[in-house]
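Just the one chain here, the form predicted on its own, laid out as structure tokens.
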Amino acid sequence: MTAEETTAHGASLSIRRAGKTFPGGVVALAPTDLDLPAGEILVLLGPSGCGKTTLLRLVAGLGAPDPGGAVLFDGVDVTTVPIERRRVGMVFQSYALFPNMTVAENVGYGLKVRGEPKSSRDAEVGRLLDMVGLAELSDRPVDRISGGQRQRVALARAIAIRPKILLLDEPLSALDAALREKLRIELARLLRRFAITAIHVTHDQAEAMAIGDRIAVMNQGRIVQLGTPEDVYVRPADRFVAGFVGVMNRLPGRLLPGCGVAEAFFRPEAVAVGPPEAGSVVAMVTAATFFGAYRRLTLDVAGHAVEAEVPAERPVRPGDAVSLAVDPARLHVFPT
């Protein structure tokens, strides 16, 4: 990998009081402030309708923020600059490739439109296809390559124009689960290799964890937590984040002796499961799912469902009675 490949080519991004209200007074995005340093990968994570695609469109220039909002690239206000002059690259869920073109022609299309000489265009296309592992498919029509390969072509095409900001709108959601899991790791590797400032939109928490340097969790048109994947998982800001990112158990505090709170929230990995003992919290195993390295148990605790994890070799089966203990240091408390 050359120094040129690892140098951040992207712009810093600042969003100031940018909101979006649609006709009829529907607020899709509350006034939002956000800062990204050059080269950072930010994931916008949240359920459908939470405002993440609206925010992405404001950065792209596909929509204008409400009066008073601003979008800045490297400190320069681009709020009124149209998309074709913002130098943003976009990768969509459909990839939007040209089916009548080859892999190389798709990647080089933006450079051709710009009027780049064929010699320099071919050199850049060759470099990018080599980086994404598709050099041997350069002359193949895109309708004769796999979904994963098309995703890499779309990424290379978006990067070919050297965008200041790369925007990815759920680019993996149309793929099957096994391929999506493989490509999320590959996409994260490629984005870091190109070192372009990127915003990735998804509703898939595992995808967000694998790809983002930071994650902005959104709900009802607002960013409710912004932090590293570890911050968001280990220290969720509120009940919504706790429930949306990973599995979060909830039990009345009275069922956990000594916990000292009205409601206890905790992750499955905070639960210790053992043989039933006098004085312990007793639970009934209602489901045990094998995941290779561990088993995910569903436990019934006085009518409340609790998820726990045990090593795969533990012979725990539905119908077994077990004891349950929760690490007090890993309890979460949220306002009612």
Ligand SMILES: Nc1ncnc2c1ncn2[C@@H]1O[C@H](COP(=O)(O)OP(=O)(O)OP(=O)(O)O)[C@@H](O)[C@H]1O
Contents of the next structure:
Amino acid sequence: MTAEETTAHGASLSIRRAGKTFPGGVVALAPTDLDLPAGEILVLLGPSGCGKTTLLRLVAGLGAPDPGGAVLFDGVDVTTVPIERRRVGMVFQSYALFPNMTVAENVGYGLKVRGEPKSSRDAEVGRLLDMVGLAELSDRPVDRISGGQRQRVALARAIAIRPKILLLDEPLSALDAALREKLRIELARLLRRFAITAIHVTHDQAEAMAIGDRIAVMNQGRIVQLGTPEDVYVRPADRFVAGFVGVMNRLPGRLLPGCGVAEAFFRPEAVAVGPPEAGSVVAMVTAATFFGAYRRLTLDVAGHAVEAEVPAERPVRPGDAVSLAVDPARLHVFPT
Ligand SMILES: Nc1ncnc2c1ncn2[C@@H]1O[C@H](COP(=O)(O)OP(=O)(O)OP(=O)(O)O)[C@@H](O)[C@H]1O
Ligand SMILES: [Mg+2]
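Write the structure block of the form predicted in complex with this ligand for the protein whose form predicted on its own appears above.
Below: every chain and molecule of the assembly, starting with the one above.
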């Protein structure tokens, strides 16, 4: 068997009116519909407590949906199928590796439990370790490898059982910022290489953008927008998404003559900054940060902070007075 043949393709997933109410009446998840084609990577993005883990647990079979809800893998209703028979792979924040086992033993654990003979198990573990770049560490105990390496062991272990669906619950959140940024790119590449149906949970919008084919933005137990990273950034469905994904400015409309809305939402890249002129909106530069390709400015507009970007070679400094104009085509308007 070649490395290519180890790629699991996974099942399609459908969730039908699945909600979750905890004792005491806490609605962790409102009745939710969701469809993932086989091989898609969906990111659940939202603030703490919005229901991300609850949704993941319903898919895994770690909890039953409220009556009337259903979970289907490849069109087959698995709502009453217990977790051990659903063939889901899971990677958690803590990774939950077996500390007294080597890298290879961890990855092969699920296959051993399933009774696979040692020879085929070893071959499969070897292939997976090659794919995640850990072949040299195969005999190392997992308590003597780095955080990033542990994350790859956890991923290989979850993939080894050839899951129908892979579920990842904030698998990068225990790592420091620099490593997290590096690993999010690596994780996205590996998931695509495994071509597996996956749901990845995060509250980090940059991670969501890097990993998801689509992003489901959640708030207070509901999916409030489902779309590609570009959809969610360029056409946020409501104020919540606008404020949660990427940097979004908001100004009272009266401060932008002619814009005709009560409250204007716009991205930094929609702002044009020029020399102060009579009749224009005047702002004061309060901060200017050089980012190599551009300079990020914080402007004070009548007491409101606005983020803007100018070409890096423009010598704008804190204390400068500038004029500000917003591209009307890139104004977002939301009903109040
Ligand atoms: N076993 C439980 N009993 C009662 N309420 C619960 C239980 N589990 C979760 N909740 C509540 O349901 C809501 C959603 O929780 P959930 O764990 O799904 O959030 P989350 O989006 O994963 O948050 P985080 O980003 O902090 O992990 C929260 O208000 C939480 O307090
Ligand atoms: Mg959670």
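For clarity, every value in this text was computed on a predicted model and none was experimentally measured. Rigid core: the largest C-alpha set superposing within 1.5 Å between the two forms. Residue numbers count along the first chain shown, from 1.
Engineer: So with the core overlaid, does the Cα of residue 295 end up 2 Å or more away between these two forms?
Structural biologist: After core superposition, the C-alpha of residue 295 moves 2 Å or more between these two forms.
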